[in-house]
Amino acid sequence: MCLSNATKRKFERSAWVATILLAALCAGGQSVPAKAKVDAKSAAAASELDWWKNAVIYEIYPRSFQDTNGDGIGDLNGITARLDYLKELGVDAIWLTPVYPSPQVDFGYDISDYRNIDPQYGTLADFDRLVAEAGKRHIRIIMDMVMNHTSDQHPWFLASRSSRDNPYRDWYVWRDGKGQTATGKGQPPNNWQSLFGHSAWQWDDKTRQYYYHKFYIQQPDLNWRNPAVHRAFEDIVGFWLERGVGGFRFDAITTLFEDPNLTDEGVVLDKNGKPVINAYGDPQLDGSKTDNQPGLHQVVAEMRATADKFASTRFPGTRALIGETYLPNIGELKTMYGTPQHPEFELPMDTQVAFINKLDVAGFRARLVDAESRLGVNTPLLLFDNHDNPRIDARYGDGLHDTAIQRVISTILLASRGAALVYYGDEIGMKTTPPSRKADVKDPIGITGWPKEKGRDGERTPMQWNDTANAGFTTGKPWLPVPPNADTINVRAEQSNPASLLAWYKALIQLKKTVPAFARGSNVMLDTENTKVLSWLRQAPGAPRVVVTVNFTAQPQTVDLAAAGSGIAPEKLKTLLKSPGAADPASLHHIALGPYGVYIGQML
């Protein structure tokens, strides 16, 4: 007899395979063999193990995702209450920024305990919650793993800056000051400065040396050439495995090691030889010893050993780990993925592509053949959004067609091979808003470098709900401002409407799931002298071929996908998503895009 709903449900985002082997059994009313059964529940295990490779992430800042008790910022619960919505929407997992318990001086970055929730947020119970409904909803929940350092308030830089034989003394980078004397600080050891403005040393009376802290003067930096920093962070990341996690976003991974010697980074020069001077008034620096340095993929490697334990005892499935990491080139890139003998993340962020910040065919399409061929097996994790950079909309936009161009973006970040990850809100098509006064400026480095850097307020405004006051984010006074387009710019109101960047979002996440080109399929590039209009072609063995196009301007452009050389023969094209208004087809000689137009159509 035929498999029940309820066992079917099992075998939910399951491999492919898996599916296609169900239905055609059951058809008819047939009966499953044994054999068959256990095909499917090997492809079912094995999708388990592979979840994240064809995976939807969706990144929330919990402070302004959804707040329950009338405080003005977001809470666990709120996204507990917001699940239904993110399982429609068709997301595998949510990468929460951290929620530890924190100063808040940026905002969670500056962790003061690593074993709890701050209560802001809610209570371990509330986390618990969370992931257990997650879980009902096929959802996993990834933690914001901060290990480049912690809070000055967290008990162990305390008891380091307490005296210099504390035994946590070397947890933290300490020096004395150049022409430091028994009396005189002297000046900071080196020229390194702080990604968020000025010196990168901090001068501490009682124990008369400098500490050093990559970001702000509240987050001194970890000694990860102390053996017992590396310990201290496999028993955390333990901690968060057992309570069920599925994995880590690491976050400034690249910069947890400094040159040992010391030594000055370089100035970059401008073009006649001068200083390049940053929004903070600082020579900009090349960055060449403080960051990507040796050690970094030793630690990286003992993390992903740690979480791989995770993956065949108490919880099924892999823990995935993603890393933050801008690095210069693909070549870099692969290194984090690490080798067949000493694996290091499943996900590093491919920044390549997620920041090029202008609508460049050529340049994306180099960078998207670099992501296919340069990777190996591995797979890539494509962005365009996070909450340390302006939209979308600010980037990429031109005011006049922000939603067109967003469907183009949204189309290369989930119609590519790999997995994708979504900021909260870019499915709407959530505005930068920036502050306009200094006075309303939240974000430290807003404060430090304004006006030249305002700050990340204006990418980490509440969540547009709904067109009722507030947007529907909180019934108190929100800790950001509302911005005014949710009126129009929010969830409720895109809803009801097909032709909304919402459903577009959701259409584009079926078809990832659901068509095994898109599932399982590599990227062919197509076209590829028009520096107009970006296509390529996805395709697996054994499945039906898929086109995508995408115009890159605000002119009606005209493709043809099987011009002589092309290699592809003039099929009939069925079509599975379209820009709002576009016609259907004839053929793969004859496409016509409307400004910033998309076609994706499956041969016939």
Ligand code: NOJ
The other form holds:
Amino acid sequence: MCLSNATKRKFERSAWVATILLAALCAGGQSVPAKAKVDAKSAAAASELDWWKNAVIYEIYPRSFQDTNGDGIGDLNGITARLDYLKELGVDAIWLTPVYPSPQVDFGYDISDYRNIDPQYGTLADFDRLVAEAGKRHIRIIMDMVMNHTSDQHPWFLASRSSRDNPYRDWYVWRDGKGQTATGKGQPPNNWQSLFGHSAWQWDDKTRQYYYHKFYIQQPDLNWRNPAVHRAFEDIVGFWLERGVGGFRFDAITTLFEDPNLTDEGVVLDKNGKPVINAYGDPQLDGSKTDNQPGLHQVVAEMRATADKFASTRFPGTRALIGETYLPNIGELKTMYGTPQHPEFELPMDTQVAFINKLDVAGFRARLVDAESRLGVNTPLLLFDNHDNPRIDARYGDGLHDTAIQRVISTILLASRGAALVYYGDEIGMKTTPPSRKADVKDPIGITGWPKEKGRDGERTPMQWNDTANAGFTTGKPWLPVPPNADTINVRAEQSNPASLLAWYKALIQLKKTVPAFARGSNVMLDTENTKVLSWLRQAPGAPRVVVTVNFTAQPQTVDLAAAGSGIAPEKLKTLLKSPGAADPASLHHIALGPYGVYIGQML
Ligand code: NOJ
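Let's compare: the form predicted alone is above, so bring in the form predicted in complex with ligand NOJ.
Full assembly next; the chain just shown is listed first.
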């Protein structure tokens, strides 16, 4: 026997780990017994179901990842060409921001056809090839699904706006103006605002009504009180599931419904009782009538049921549903998982941890404890940035220790329990690079909000592959400029440097996948009064425990993780990962950390 039954059970949830273990234990010419083969098979089946629970999901903004046809815009074939890089990094799934046909007002989030690929990104055949090639590498493709709104060029909206009695009229949210007369349009129906600035109501001259848009004017909101809209999206989701996608990320999901009475929203006041004015010059509203309204959970449960129906043999296993869930607290986040009877998202984004936006040990500890203890049996989905938010450097960096700080943040992301979203380029430390002139802005909110809101171009710059012209992203003119720091911050340079951030990410991901306490263990905070160093323990039944300790300051720190009363015996440690140049600690009593230093050790 190469494996004891107990050892096998430990690894049941990960086929990959089971395979590695079998390979390692059975090396040296011993053959694998039949029972072990059967166990490995059932481990593989279980891991197809549970793959998302410890997954690393890599977000690609396709426009900016890899161009293969020289038009300066990334494409699907570019992503396919880079799959080996992603495999080596260790990702389980790729979330693609929208690649459907679109006028590109919101760079794909304004969809005009949900069943095709925008020609600037490729074709359906290219997409199928991407899914197949990714599948060969055990990487799943997650599509972005935008159900809150369509493009104003979508045939549904063109029909809807063509006349008041068109069958599609009720697919969108149309209302008369306040004080509207036979000749005058009156005022917008209420005070609701677009998240992208100014009134959320747009007058339509032809049919003489206003339509509602939570985002750009070119993104009319669908009417989710119309059952036909539900059926249409079940079909669309089915279309992509049939093509073998591994799941969806549901865009703007909390804004599907609005208060049917159109009640005005409250104005947010500052501490002096004056209205807070946002970057667009409008009073800030509280979102109480247009966000997280009744009806939402039923839609997500419907999508979950649709996804569960697809046990396609092309890519077996759970089709994971991710939610774009910016919610005010952990209680609201928990509701997005649904109930055992009516399951909803597998992975609603935990924005509580992501957007603390300062290196505050107590804040992180409290939010991570919430993620561990207040989501029930559910799996947290941690993240730190994405295509809508400045990258990690801009929110946590200090300009001096940015790489070390990226190690701190990535350790929290990848050494905590749950699934993790990694935004393309974070693994090499790409920096937020906003435009310096309004004339250069591409994201329309950066034009409306300039200079307070510079838009999202800064976090969408091209992937930095090497130090050649345009960082290896394109042979043409990149749609957004490549930051000058691509000379030093790039994949090629970091691949050959064992102390690079890229090497750190790879090592962390490998630990996440292969160390049992990381792959399936819980998080328990240690040294909980410490305000400078965040430490935690990963533990799983029958597996060696692992300590993780992270210095949140620019000064060296020392921690004693086996102090009296800690409940931890001063066992010996085996270093699994540590910041470059750091020494191995003598014991759990004395772990020395350099500025923003990180140490991960297994207890022996
Ligand atoms: C959230 C997306 O992430 C963002 O990029 C987009 O502009 C809005 N939803 C509207 O779809």
